[in-house]
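Quick heads-up: it's one chain on its own, the form predicted on its own, in structure tokens.
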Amino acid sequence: MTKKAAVINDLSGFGKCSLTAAIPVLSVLGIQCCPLPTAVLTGQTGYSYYHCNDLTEMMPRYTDAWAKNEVSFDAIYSGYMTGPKQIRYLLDFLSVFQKEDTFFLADPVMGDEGRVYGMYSLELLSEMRTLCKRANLITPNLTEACLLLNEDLTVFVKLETLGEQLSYAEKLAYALRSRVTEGADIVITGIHGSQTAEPLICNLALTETGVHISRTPYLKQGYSGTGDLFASILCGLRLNGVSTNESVDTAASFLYRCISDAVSENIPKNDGVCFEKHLGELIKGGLYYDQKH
């Protein structure tokens, strides 16, 4: 039978992010994506025009028709929450349909680059806390992990070399695992430093085997959705039977290859990748792994 995700994250037009990467991602990789939209907009939000349905009034909608369907989730997967009764609803939703064996995933969206997203309150922080404590897995930037432990912002953007990048993120990872979840796999994702002879960029996993680390050539663009269809790779290979540290490495090298064609072909940063001809590469990756090994 055909695994299911709820996928609770925003419907943009253009972009490549949020559901449009979800959906093509997760059913590539065998599963069926059912798509919750917390807004419907008809570009992501880098566009200088953009216009924004938020769809917070809808979401116990949907939690009362699935739960009259009798509908069932292998998989929970949020990103992008327009404010914190959007959290609210999720966690209601998460009521219902959260068993002992769904899987969780939570992309705490809020911010990055040492900078917080237009939609960021104290008061979403403090839901995003409380969510973040019902997963499994967590994918925060180095920017979200600082907000969910209440660090300073300014601390690791002044950290220029990958090294004290990478050091200060698994002192992160490991306050996120015992402060904020309950002992939760923590990914933070995109750690790279200014001041590096070979740039890379890394992601660096925590799980109960320790840290793992991967690395990828940074090519030095930023691009829309890259998060999505990293947080989305995860979610598919895990359910496919895949360790969180080989889904990390799976999906960091699907988007060097992704962002390199992006690069090469001058496709604008807001437009995001390129990614629809490597979708193919995932199975590779862990489609039905379970049943390989």
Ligand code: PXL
Given for the second form:
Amino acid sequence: MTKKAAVINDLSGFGKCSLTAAIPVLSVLGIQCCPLPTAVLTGQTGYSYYHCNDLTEMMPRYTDAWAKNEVSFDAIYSGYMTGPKQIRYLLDFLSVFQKEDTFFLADPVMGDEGRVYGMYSLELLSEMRTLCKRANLITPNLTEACLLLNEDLTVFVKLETLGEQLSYAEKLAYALRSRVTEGADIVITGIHGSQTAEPLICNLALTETGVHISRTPYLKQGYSGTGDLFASILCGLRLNGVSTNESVDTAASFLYRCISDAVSENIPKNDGVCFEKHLGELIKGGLYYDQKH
Ligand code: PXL
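What would the structure be for the form predicted together with this ligand, rather than the form predicted on its own?
Now the full complex is given, and it begins with the chain already shown.
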């Protein structure tokens, strides 16, 4: 039977992020994506002009209707939340739909490259920590990892080499695993030294087998939605029985191809990467679709 994932994230008309990343990725991996939109935006918040229609008060109605219809989910995957109240509603949602064998991926979206997003507040951070305690996998970038651990955001951006940032990320991953989660898998995304001679971008996974690092060429461009594509691939592949480490490698190499195209096509960073024509590469001849793992 087709597996189902409830995806709690926003719907942005432009930016190829959040639900517009999650729906195609999960679908190509053979998983039904059931969207619970946290907000509808004309475009992601990096654009100079956007309007946002907040759907906070719709959230308990989703929980209510889906519970009454007795639906269930193989996975729950959360991303961009407009404020702390949304996370409290999400915790209510989890108390109904998160069962023993439900895979819960929390992407603690709060900022990037040492800066916080506009919706960030200390109250949101505190609720995000509560959410991470319920997760099987969390996918913070370095900024979000630091926020979750109360680390100074100005420290990692000054670490010049990739090696220094990787050692720092490893330390953060162990701290996240024991202090912020209840032993969840941790994947710290988008690690690159600030002045590195080695143009590589890494993702560091900490699982029960230890530390695993993916390394792909760094094209020195950050694009909207790459973290969401990454987490969506992890969610889909993990549901299809692929290990966290292998999922990280697949996601990293997929993103490298999408980012390369965006760079050669001179796509503005707010518009996101060219992922559409690469989607088919995620299913490698039906291997994941057939859920053979
Ligand atoms: O990709 C993270 C994200 C998701 N949703 C919205 C955003 C952002 C990042 O800026 O603005 C609306």
